[in-house]
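As C-alpha cells, one chain now follows by itself in the form predicted alone.
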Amino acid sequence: MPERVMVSGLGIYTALGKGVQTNHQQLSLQLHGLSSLDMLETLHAKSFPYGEIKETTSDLIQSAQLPSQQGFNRTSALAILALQEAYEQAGLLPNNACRTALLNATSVGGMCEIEKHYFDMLNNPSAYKYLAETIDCADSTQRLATAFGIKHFLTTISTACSSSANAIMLGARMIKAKQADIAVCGGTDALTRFTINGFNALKNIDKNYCSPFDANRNGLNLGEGAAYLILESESRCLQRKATPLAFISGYDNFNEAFHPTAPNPAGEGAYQVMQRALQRANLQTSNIDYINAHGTATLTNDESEGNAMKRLFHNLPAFSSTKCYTGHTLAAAGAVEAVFSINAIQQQCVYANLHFKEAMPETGLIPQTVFEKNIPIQHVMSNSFAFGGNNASLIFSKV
C-alpha cells in the first residue's frame, strides 16, 4: 500500500496578518483584512477594497533578515516569511541534508518592483540590469532556494489561480514517487498596478466587499500573500518524529479549455477535478465534511463551481469561501486555502462565507454564513479554479 503524503509544517502571510494561528484567529472571529490601499500607489488606491499586507516592502524585507541590496522584492519576501514559519513548525533547518524540493508559485514575479522603475529602466537599462531580472517568476523561486539552501529540484508553477494548488499537486505526487525526502510547496504574490488594471479592465472588481455566492456578487476583491506547505512520506514523519497536521488524500487537475478567462457555465471542468480528486481519494461525497471553495464572487466562477458541487454532491456539505477574508491573492491563492483547509482538521471547525445575503437563482445553493466549531471534520476538498480553465481540487484528511 502506497505510503501516505503527510503536511508536517504550514507558513502563512496574508492581509489578516502573519502566521498560522493569527490567520485561524481572525477566520474565526469573521474579521476580514480588506481596505483601501496604503502601501502602493496607484489611482485606484481608495476605489476598491484589498487585502494588502500593512508592512512596506523594506519593513519586510528587514523581518525577514534579507540583505537590502541584494534586490529582493516585495513577492519575495513575503515567500521567505511565510516558509520561515513552515520550516520552524516542521522542526525543519536550513541547509539540511535532505533531498528537498521547492514548488513555487507566482503569477505576477517581480512586477510589484519592476513597475515603479519601467520608464527609468527604459532610459537607462545597464542601471536597473539587476532589478530587470527579478521579473522573472522564477526570480523568487531561486531566492528562497538560496535562503533555505535547497538544491535538490527547483521548479516554478505559474497557471494563474490555480498555480499553488498544482504546486502542492506536483509536491506530493514526487513525495509518492520517492522523488524527494522533502516538498516544499507553496507559493506568493503581490499586489500590483499591473494585478489592479488588468483585472478592471476585466470588470472583475467589486467597488464594495466582494459576496460570494450571493446573488448579487459583482466581482472579486485582490489581495497579496504567501503560504507554504511542508510535505513528506509518513515513514519520514516517524523517523523524524515530526508531528503531521494532516494528509494529503486526494488531488487532481482538469483543464476544461473552454475559454481564456471564463469557466463553462455549467461546471464541467469543475465538476470533472472534484469528482477525479475523489476517485484519486478513494472517498465518496459523503465523506467530505467541508469544501473550502474557490468562490471568487465573480458571477462566471460561482455560478459554474455551484452548479458542479450541486451536480456532484447530492447532499451538500458545509461549503465557503475565504477569499471574503484575503482578498483573492492569486498564484497564492491555492497554498492558503489550503492551510486554512488543514486549519479547519486542526480545529474542527469551518469558517463562514462573509456578506452572503440571498441563494443564485442559478443554484440556490447557501454557503455556511457562520463560523462553527467542534464540527467533526475528517476531510476536506479544497479548490482552485484559474484562467485557462486550468481547475485544480486537493483533499486533505485528518491523520
Contents of the next structure:
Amino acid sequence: MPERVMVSGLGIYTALGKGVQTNHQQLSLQLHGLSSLDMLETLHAKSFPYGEIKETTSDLIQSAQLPSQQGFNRTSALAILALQEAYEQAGLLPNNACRTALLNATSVGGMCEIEKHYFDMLNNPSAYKYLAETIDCADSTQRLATAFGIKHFLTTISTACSSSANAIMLGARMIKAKQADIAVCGGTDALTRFTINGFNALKNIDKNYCSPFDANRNGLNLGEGAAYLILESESRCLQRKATPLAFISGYDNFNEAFHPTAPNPAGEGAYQVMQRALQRANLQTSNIDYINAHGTATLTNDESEGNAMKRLFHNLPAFSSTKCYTGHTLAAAGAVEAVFSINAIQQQCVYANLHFKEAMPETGLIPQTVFEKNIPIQHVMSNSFAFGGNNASLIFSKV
Amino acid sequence: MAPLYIISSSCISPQPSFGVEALLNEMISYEGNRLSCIEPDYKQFINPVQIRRMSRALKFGFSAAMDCLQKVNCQPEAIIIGTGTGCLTDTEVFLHSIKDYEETALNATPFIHSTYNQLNGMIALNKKVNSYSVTYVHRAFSFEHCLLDTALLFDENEIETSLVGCFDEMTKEHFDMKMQWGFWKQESIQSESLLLHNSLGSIAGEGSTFFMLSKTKPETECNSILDIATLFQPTVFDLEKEIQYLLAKNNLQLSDIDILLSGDNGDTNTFEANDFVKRFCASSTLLYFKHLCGEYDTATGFAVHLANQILTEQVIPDYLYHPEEINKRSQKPIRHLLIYNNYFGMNQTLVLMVNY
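Could the form predicted together with its partner chain be given as well, to go with the form predicted alone?
In what comes next, the whole complex appears, and the chain from above leads the way.
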C-alpha cells in the first residue's frame, strides 16, 4: 500500500475574496462575488455578471511584495498571493530544502496583459520587450518557481476547464511515486477579453446570475482567481508535525471523445471518470457525502453531469456547484473547488447552490440549496469537465 | 523510470522527414532564419471540410499523430501532448477579430482551436480513444513532461501504450516580434551554417512529432528512452550533477554515451552551458540538430525522432556533424545516445536513449 497523500496547505484568491477563511465565510452566508466589470475594459463589461477580483493589477502586484515587479501580470500576481497563503498554512518557507514540485495550470497564461498591447506590440515590439517572457503559459509557473525557490520540478498543464484538477492529480501521483517530497499544485487565470469574447461567441454566457442545475439555466458566468494545494506524504507530514487538512483518496482523468466542445448528454464520460475515481479510492458511491459538481450552468454540462450523477449514485448525496459564487475560473476552477471541497470536510458543511428554482426535466435532480453545517462529511467528490471531453474527478477524504 | 519502447514515430518538420522511415541522405538548408514545415497532402488524413477549418498547427499535428497510429495496430491507452504555444494562428486570428469586429459577432472556431488541449480532443474523437489525456504547456519542458508522465503511468501499471507527441508552429507575426526581442539572429543566415555564426539569437523553427510508446519490449530490434531530466535555469554545476545522476541511475559511465546530440541553437548567450556539456562528454561523438528543425519549444521531439533513426540504422549522416568537425566521423556501433537541449538557458533538458 502506498502512503496516503495529505493536503497540508491551502491558498485561494477569488471574487469572494482573499484567503480560505474569507471564501468560506462568504459561501456560508450564501453571498456570491459576481458583478459587472470594473477592472477589465471590454464592450461586454456591463452585459454579464463576472467573478472579478476588485483590485487593480498593480495593487495586486504591490501586495505580493515581490523583489522585482518587472513583467508581472495579473495571472502571476494572483498565483503568488494564493500560494503565499498555502505556504503559510502548511508551515513551509520558500527555498525549503526538500524536493518540491510545482504543478501549475492556466488556460490563457499571460493573455491578460498581452491583449491590451498586442497591436502596439506588432508595430513596435521593442517597446514591449518586458512582455516577451509573458506571452505563453509557462511564464506564471516560472515566476512562482522563482518567487518560492522551486527548482526540483516545474511544469504547466492546460486542459481547459479541467487544468488544475489534472495538476492536483499529477501532484498526488508524484508524491505516491516518491518523485517529490512536496507537491505544490493548482492553477491561475485572470479574466481576459479573449476568453470573454470566446465564450460569448459560443453563446455560453448567461446575462443573469448563472443558475446551475436549474431547468431554466442559460449559461455560465466567467470568473478569475487562483488556488493552490500543498501535498505531501503522510510520513512527511508526521515527521515535520504538520497538520493535514484532508487526504486525496481518489482521482481520475478520462477523455470521453464525444464532441470537440460539448459533453455527451447522457453523461457517459462524466459517469466513467467519477466511477474510476471511486474505484481508485476504494470507495462505494454511498461513501460520498458531498459532490462539488462541475456545474457550469450551461445547458449541456448540467444535463450531462446530472444524468451521470443520477446513473452512478443510487442515493445521490448533497451536491452543489459553487461556480455561482466565483464564476467559472477556468484553469483555476479545479483547484478553487478542491479548496471548497476540503473546506467542506474541515468545517463539516455543505455549500448551497444559488439561484436554483426548478429541477431540470431530464433528471429531476435538486441540488443543495441552503448552507448546512454540523453534518458529517467524510468524503467529497470534486468534478472538472472540459472542452475536448477532457474530464477529471478528485476525491478528498477526512483524515 | 520504466523504459519507453518506441514502437512507431512520425515527424513533420522543415526537412522531408514525413512519410519516410529512413534517415535523409541530405538536408535542406533555408535562408532567412525562419524554417517552415514541409506540409504533407492533408487529404490522406483529414476530410476536406475539416481541412478548411483547421489551422496549420492543427493540421500538421493531427497528420503526424494519425500517421504514427497508422503504423501500429493498436489503440493508445493515453494521449499526452506537449506544446509551447498551441495553435498560434488561431490565437492571433481571434485577437485580430476581437479588434476588427469590435467584440461583436465573432466566429468561435479560432477561439476553440486556440485551446491548448484541442489536438488531444481531436485525436481522441477521431480514433475513439477513451483514455487518460493531458496537455503540457511548459515552454521547452512540454514534450519532455509527456515522456515523464508516460513513464509514471507505466510504473503505476495503469497502461501499456501511450501516444505521445508535440506540435508548435511559427507565424509571421510571432517571428517578427521575437526578432525584435532578440530571439533570432539579426543577420540573415543559411540554416546549414547555424553553428558557424557566433552571434546572439537563433533561427526559428516548427514541427510536430508523434511516438507510440510501449511498456513492453517488442521482440524485434528496437530503441527506448531510458531517462529524462528537466532543469530550470541550471548552472553548469547543476548540469554536471544531473548528468552524473542520470548515468548512475542507469548504471552507465560517461564513456558509454556514444553520441551526444546537442540542441545548441547557435545563440552565443548559451555558449557556456553548451560548451560545458560538450567538454564534459568529450568521449562521445558530437552531433547537432537545430540547424535542421530550427528553434522552438518542442524541438526535442524532432531530436528524439532523429535519434531513434540513428540508433536503428547505426549510421550518422555528414550533415549532423559540426561543419568544422566533419573529419571526426565515427564508425563505432551506437548503443547509448544522450540528447541535451538548451532553450535560451531557461529550460535545459536531457533525454537518454538506448538501442537494443
